[in-house]
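Taking the form predicted alone, here's one chain by itself in structure tokens.
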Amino acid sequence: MAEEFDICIVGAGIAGASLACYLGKHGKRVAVIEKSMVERDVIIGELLQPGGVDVLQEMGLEECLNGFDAQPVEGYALFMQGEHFTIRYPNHKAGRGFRNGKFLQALRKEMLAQPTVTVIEGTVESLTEIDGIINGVKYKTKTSDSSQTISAKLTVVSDGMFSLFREQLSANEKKVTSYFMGLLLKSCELPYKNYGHVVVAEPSPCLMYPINATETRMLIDFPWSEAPRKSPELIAYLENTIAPQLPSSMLPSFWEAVNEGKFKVMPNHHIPAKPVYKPGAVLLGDSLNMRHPLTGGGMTVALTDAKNLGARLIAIQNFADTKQVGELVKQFYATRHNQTATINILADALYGVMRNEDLKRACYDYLKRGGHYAHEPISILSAVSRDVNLLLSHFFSVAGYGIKNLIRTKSITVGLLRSRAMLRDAVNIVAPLVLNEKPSWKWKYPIKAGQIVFR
């Protein structure tokens, strides 16, 4: 293809497709290369938090939530050892539950409608460069065995969690923290209509939320070193460990799904954003940054990054000004944490809390108090608020509340020992997550001091 583009986007997932739409609406010449435009069937990326809905609206893409039976999600219901309560999202906002493939196809349809966006179905083989500057890609289409090239002033690498080019453009290491097994529950009677449901289960949590009028997604976390496989042992685990902890109204649909046996398993990755700037390229989406999907924050981060990067690129009048392009990419890398840090920290910190007996109990009891003890944390989880100070204040308040309850309900010796252990675990859970997100001195030095004390 002889034409040179302003921007080439590798991958038309949520991040890549939304960025292409956003840039196309502002007349930028964009080439998008996607391996397959067929609707995909995945079990994650099916809950968009209210903060993500807001970003979609700011990008002028809110219509992409229509036409495929997306369900409003108005808050969360939490269940633990026979108890339960609900927390409503702030300001009567709502998220959306949907099949990921349906939403992505809506974004892609909007992308294809942009006259300045060219979409190619093919596989990118490599990034091309001249004198150390990336100037496009080499690729093959689905219908050709010969390689072709595309030239662009900026190449956006957004090829997902299994990115082929992440190592060239970042210094991070991918870590699998657990596995989600997904079930599709049909005609499921959730205790609370239009709410996400979290069972604070042993040994780790289960999530449920509506994805259309008749189907509910259930995600069961497996904190194992290997992915769960269909076997008599797995069925026994679901029967003896998971089922007894679920709300009774769900069980008929749960057993129908188990007996149907259509299990899907996905690894849950922890990938802090540690980009290494290379002229002519930028990382975006899961290629750049991933967190545990427990809080459903992944799409919100992807859309937030697409909007923030896109707004900078829209301002460029002449993409031949490589210095300006490079400076704007560096600005994006340097400032993105201002909008994404709370989502990243909360996701992995909350998963760590859910794996710790005393912290899990403390968190549940703290949120159950209601008022600002529940409403402020849910504003963070929903990405309506992105205030890191608010997040960390509540995180350590949870630990303090747990210490108070342990000392009150246990003997002095047991209470003090378990309190110290819980505070140590809380510091060790959150410290590396905070330090990954360029914290201010207000948190950086106390967090490091805590690491030294509880080493």
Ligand SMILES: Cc1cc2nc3c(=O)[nH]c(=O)nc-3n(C[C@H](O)[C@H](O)[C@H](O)COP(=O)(O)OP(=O)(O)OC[C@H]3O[C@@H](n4cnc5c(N)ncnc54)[C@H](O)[C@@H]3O)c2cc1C
The other form holds:
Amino acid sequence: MAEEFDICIVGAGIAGASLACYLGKHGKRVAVIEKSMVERDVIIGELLQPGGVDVLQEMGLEECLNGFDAQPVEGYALFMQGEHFTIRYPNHKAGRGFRNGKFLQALRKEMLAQPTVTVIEGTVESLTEIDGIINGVKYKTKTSDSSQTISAKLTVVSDGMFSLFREQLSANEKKVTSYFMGLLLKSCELPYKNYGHVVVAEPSPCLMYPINATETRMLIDFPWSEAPRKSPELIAYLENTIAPQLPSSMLPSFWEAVNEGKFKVMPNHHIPAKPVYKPGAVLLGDSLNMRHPLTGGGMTVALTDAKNLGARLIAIQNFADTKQVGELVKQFYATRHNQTATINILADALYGVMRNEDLKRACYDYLKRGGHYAHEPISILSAVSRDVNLLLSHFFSVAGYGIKNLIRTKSITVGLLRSRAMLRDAVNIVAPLVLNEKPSWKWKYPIKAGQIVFR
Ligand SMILES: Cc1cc2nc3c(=O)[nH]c(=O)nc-3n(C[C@H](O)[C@H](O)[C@H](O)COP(=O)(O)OP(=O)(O)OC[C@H]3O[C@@H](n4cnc5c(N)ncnc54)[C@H](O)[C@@H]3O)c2cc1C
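Form predicted alone already given; the form predicted together with the ligand follows:
To see the whole picture, the full complex is given below, headed by that same chain.
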């Protein structure tokens, strides 16, 4: 293809398709290469937090939530050992539950409607490079035998969790923290209509939320190093360990789904963003950064990043000015944590808490107190607030509350020993997560010096 584009996007998933729409609406010449434009049937990305809905609105893409029976989600219901309570999202905001494929097709339809966006169904094989500068991609369509190339001044790599190109553009270390097994529950009677449900179960949490008027997604966490497989042992685990902890109203649809046996399993990754700047390219979405999906934050991070990168690219008049393009990419990398750190830290910190007996109990009891003990943490989970200090103050208050309860309810020796262990665990959980997010004080010096060091 002889035409040269301003921007080439690899992958029309949540990040790539939303960015293409946003750039197209502002008249940028964009080529998108997507492996498959067919509607996908997946268990990922089916609850969009209210903060993500807000970002879609800011990008002028809120219409993409209409027309496929997306369900408003107004807050969370938490269940633990026979008790339960609810927390509403702040300011009467609502998230959305939906089939991921339906939402993505709506974004893709909007992308295809942009006159300056060219979409090619094909698989990118490699990034092309001249003199150390990425200048486009080599790809193959399903119908052609030979590879073709596209040139662009900037290549956005948003090829998702199993990214082929992550290693070239980052120093990320990939870790699988657990597996989610997804079931589709039909006509499930959730105790609270239009709420996300979290069962703070043993040994690991389960999530449920409506994804259309008749179907509920259930995700069961498997905290072991092996993915669960269909077997008599798995059925026994679901029967003896999971089912007794679920609200009884949902058991008929749970058993129907288990007996049908159509479950899907996905790995849950922890990939802190460690981009290595390479002229002509930028990483976006799951290829750049992943966190545990317990808090449903991935799409909000992808959309927030697409908006922040997109806003910078829209401002560029001349993409031939590669120096300006490079500076804006570096700025994006250096500042993105201001809006994504809370989502990343909370997701993996909460997963760590859920895997620790005393912290888990402390967290449940803390949120159950209501008032600001519940509403401020949920404002962070919903990505309405992106205030890291607020997140950390509640995280350590949970540990403090747990210590108070342990000392009150146990003997002094047991209480003190368990309190010390709990505080140590809390610090061990959160400290590396905070450091991954490159707090702004760490960035001041390199940015001032005009040099950005990403490792
Ligand atoms: C089990 C699980 C549950 C989750 N639940 C939620 C949730 O409820 N809420 C939430 O917000 N987040 C959730 N997430 C995270 C969320 O799904 C992701 O963060 C989000 O989809 C990232 O978007 P993306 O565009 O980076 O990747 P994707 O949406 O996966 O898009 C990547 C695209 O790139 C294409 N592609 C890949 N390779 C190539 C290639 N070589 N050439 C061309 N195209 C290519 C793919 O076909 C795909 O269309 C969940 C994640 C998991 C694992």
